[in-house]
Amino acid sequence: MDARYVLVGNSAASLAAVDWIRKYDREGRILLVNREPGPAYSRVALPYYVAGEMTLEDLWIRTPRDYEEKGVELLDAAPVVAVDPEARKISLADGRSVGYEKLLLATGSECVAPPVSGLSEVPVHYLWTLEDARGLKAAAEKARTGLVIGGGFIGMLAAEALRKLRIRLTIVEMAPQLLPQLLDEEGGKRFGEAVRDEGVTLELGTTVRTLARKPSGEIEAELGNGRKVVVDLVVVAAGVRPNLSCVTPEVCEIGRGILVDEFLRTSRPGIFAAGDVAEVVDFLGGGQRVLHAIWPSAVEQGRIAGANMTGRQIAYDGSLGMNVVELFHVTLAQIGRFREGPGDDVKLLGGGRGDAYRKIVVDRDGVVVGAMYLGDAHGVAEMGVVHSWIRRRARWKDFERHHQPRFTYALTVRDVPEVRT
């Protein structure tokens, strides 16, 4: 089985790869590997499933006539074990082997199981695949109360729709505070109050140490602080990692993910890289490579890789992290680098008083480099003016005078017409 093109993923990056790939390439065969079964479908969604808001049925985002129709032929529970770029095929964990011309690698990422006593032996649960949401939105029908290990992002997204199901939970988080990728100390305390108010426990600034099994089929957890929680269902968050299963350093250069170029080439020709296994520079310079696990950079790589493949030249400007989404009656945003550094300058929207949370970080330059939001969903809007100026390495004083009480799309777009790039 040969194909001139090989994607190997289901997700953001390979479905935005097939539609470029398509609009320069209408001929060239195209083969999906996919580790898990069925169509593609909405990760970001699976929360909403959980707590009974979304189907089954308004999960799937491709039907098996959408592949067709792009001619795409998809190869799905066939995980993949071996990348072999001498032969230039891949081998298939039941023993098929597919050859290929030009080879994507978005595996994209796997939970990360903490170093727990006794994990391994109690019934917990992750919240990363559809498997993974069928089995906690069982589990969640009988539970009264619940531990969610991790107040990051997806611990809280796993938190959000068991509180949605009345589930009476406790909160464990490492760090001082919730979603420390995300938030801000202030914004991190604010959050949490927000959290609490929802009659939720929280234990920070600890771990679970273990997890046993009583005899009445609960779940008793004993924290590094010396408490000790008895629960009904337990929910594993710790964070992921880029799916390296198939990858060797035999294969291709690998850092923290797989090392790509600006063209999203890996050290192999012919094998590309996208989506959260791609180790990318990071937009705001420096030097860094990044890896960010969010679907719009997947889908940006997906295009851009896309379109290398069938022998474009289309340059990745780099990975701008961004997070916007509803928790606990909370709209949270963040773009770029919203923790200052030395040298940056912090402006707080508002002067950081009221119920909203607004805070714009400019760098040594006076480059707008990050932006924080934590409010209700009508101001959440700015962000996406925030995200633009970023994009288009803006100043500060460019938009400075719009900041009270609140600048616009509309404001920016007609008072500000001259951007230095």
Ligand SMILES: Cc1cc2nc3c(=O)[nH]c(=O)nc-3n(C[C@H](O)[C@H](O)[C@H](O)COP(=O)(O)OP(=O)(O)OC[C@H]3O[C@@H](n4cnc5c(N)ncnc54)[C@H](O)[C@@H]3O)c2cc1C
Second form
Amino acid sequence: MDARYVLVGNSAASLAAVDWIRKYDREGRILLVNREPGPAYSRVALPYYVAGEMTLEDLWIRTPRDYEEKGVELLDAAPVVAVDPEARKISLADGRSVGYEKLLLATGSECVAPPVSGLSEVPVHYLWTLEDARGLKAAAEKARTGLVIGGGFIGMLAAEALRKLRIRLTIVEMAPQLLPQLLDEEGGKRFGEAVRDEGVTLELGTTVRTLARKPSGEIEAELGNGRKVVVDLVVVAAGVRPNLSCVTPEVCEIGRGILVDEFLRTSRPGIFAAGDVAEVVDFLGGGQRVLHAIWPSAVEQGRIAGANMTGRQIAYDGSLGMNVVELFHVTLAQIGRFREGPGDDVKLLGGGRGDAYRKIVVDRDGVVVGAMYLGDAHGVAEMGVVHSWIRRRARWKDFERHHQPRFTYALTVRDVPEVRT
Amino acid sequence: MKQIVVHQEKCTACRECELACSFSHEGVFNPALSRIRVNDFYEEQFYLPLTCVHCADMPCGTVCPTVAIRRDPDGTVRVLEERCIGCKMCLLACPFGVMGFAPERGVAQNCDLCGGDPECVKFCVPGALEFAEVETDAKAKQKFFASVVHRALAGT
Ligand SMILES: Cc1cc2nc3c(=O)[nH]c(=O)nc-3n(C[C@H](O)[C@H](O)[C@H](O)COP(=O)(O)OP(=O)(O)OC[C@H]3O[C@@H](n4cnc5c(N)ncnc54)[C@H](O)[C@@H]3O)c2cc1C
Ligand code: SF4
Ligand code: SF4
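Now that you have shown the form predicted on its own, what about the form predicted in complex with the named molecule?
In what comes next, the whole complex appears, and the chain from above leads the way.
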């Protein structure tokens, strides 16, 4: 079963790695090992599946034929339990082992269980895997009321899916606002109002202290602020962390995630890491490493790791945090450093479509380093333009006279842009 | 491949192209639904129609988490609406800001070149739009496209 390229995981990062391995090496054997069964599905689409807007078939992003055409062998339902870097082998849960020349660890994220007493004694749902989504969907079809623990990205996606199923919701978020990773204070305030307008109960700045099952089968939650909520269904979305299920510090250096250099190499020769599990170079500099659990970064890193596994030397210019989502009829987007730090300058712009909230963050050298948008679905396209400015480390002064009424590529082309390939 | 070439200096911002696009795709005259957009800088009297340039490296397609953006054999970058979940990552990825969104259908939409006979070009009376062969190499294509704007902005 040994292969020149062994890739652990079958999602964004691994699939991108396959594409770029094949760009440079048409022959070398590729083996994808995944603990989940079946071909790859889109994690990002899971909430739409829960809401009944997509069928199971819609979720697949690869068919068995796609693997065949790329010359990839897929070993599914096969959890990897250990890596032996000396022998260049991985061990599977069923006792088999597989030798590799180059190994990619792309095991993604896993959900964090918050410290809530009674959490393991009541039925709760997470939302990361297809299996999670199936369980949540089945439960949601019978539920009338629900509690979402965590008002972050995944929590809000789960909430949106449940709301579409007409479930009455309470969302509990520890921070004083929703989406603290995605919105600044003002954005959070506006968004919170939009969510409340939809009839959702928000409990902000507090946590769930205990969960208990009532004789009726319902679940009672007691909050830190003393309130009690009784619901049919509980979703836990208290954050994610890198899934380190098959590595130990003996295999390679681990920080919060698997530490990699700008070539996506771990500290161990022959082993690469990419995607959510990797702690990578920060695009915004400072020599820091960041953890970004986002699809675009997983794809970028997978590609570069794949290329470098074939012997290329492509450097990654770093992960740039970004997100866009439409929730409760509001589209919000964020790129880079959207919360200003010391020395940063903030440009709040009017004149967008409708009453959109548009903010640009410029660092002390005048370089555009972040942006935030809250408004209608259409207007978010201009954030694509700002994204390209940030990627090119463009200066604000080159655009400011022109920023009204909206950002357009017309502003960007004063110098001919580099095309990223 | 053949695509929509913009002669910026001829554009008068009459927006006939927007109306033609909206009508042919959506059956209504609504500039907001157009896949080509005339960017206007009235103070500078600078108008630039922009639409999808069907990039070779396709940043929109690279990020799409449901593989809903594909390239047709003729080079057209196409959104497969039945696969699109409306996550808008492609809007955030398009450096030209020309990936659009159809709120009623909840899907992304870009210029589809009307299957090879673009309506906007037909209705552009001043001749600012042309359907012509351009180099397929991404860099050459974008350079060409950019140079049009560059020239116009150089004096401002
Ligand atoms: C509901 C939801 C919505 C999201 N929406 C967005 C969004 O709108 N925008 C965005 O940018 N991101 C979004 N994300 C995040 C995005 O899905 C992830 O960033 C992305 O999937 C990361 O890709 P990855 O390949 O690094 O890891 P993952 O997608 O987590 O895949 C990890 C793979 O490794 C496998 N694996 C793990 N451990 C083992 C093991 N021990 N042995 C074998 N195989 C193993 C898993 O089975 C899986 O195939 C969303 C995530 C979820 C859950
Ligand atoms: S939508 Fe934008 S990124 Fe995608 S092909 Fe068109 S111009 Fe390029
Ligand atoms: S909006 Fe549709 S086409 Fe665009 S990235 Fe999301 S799923 Fe893909």
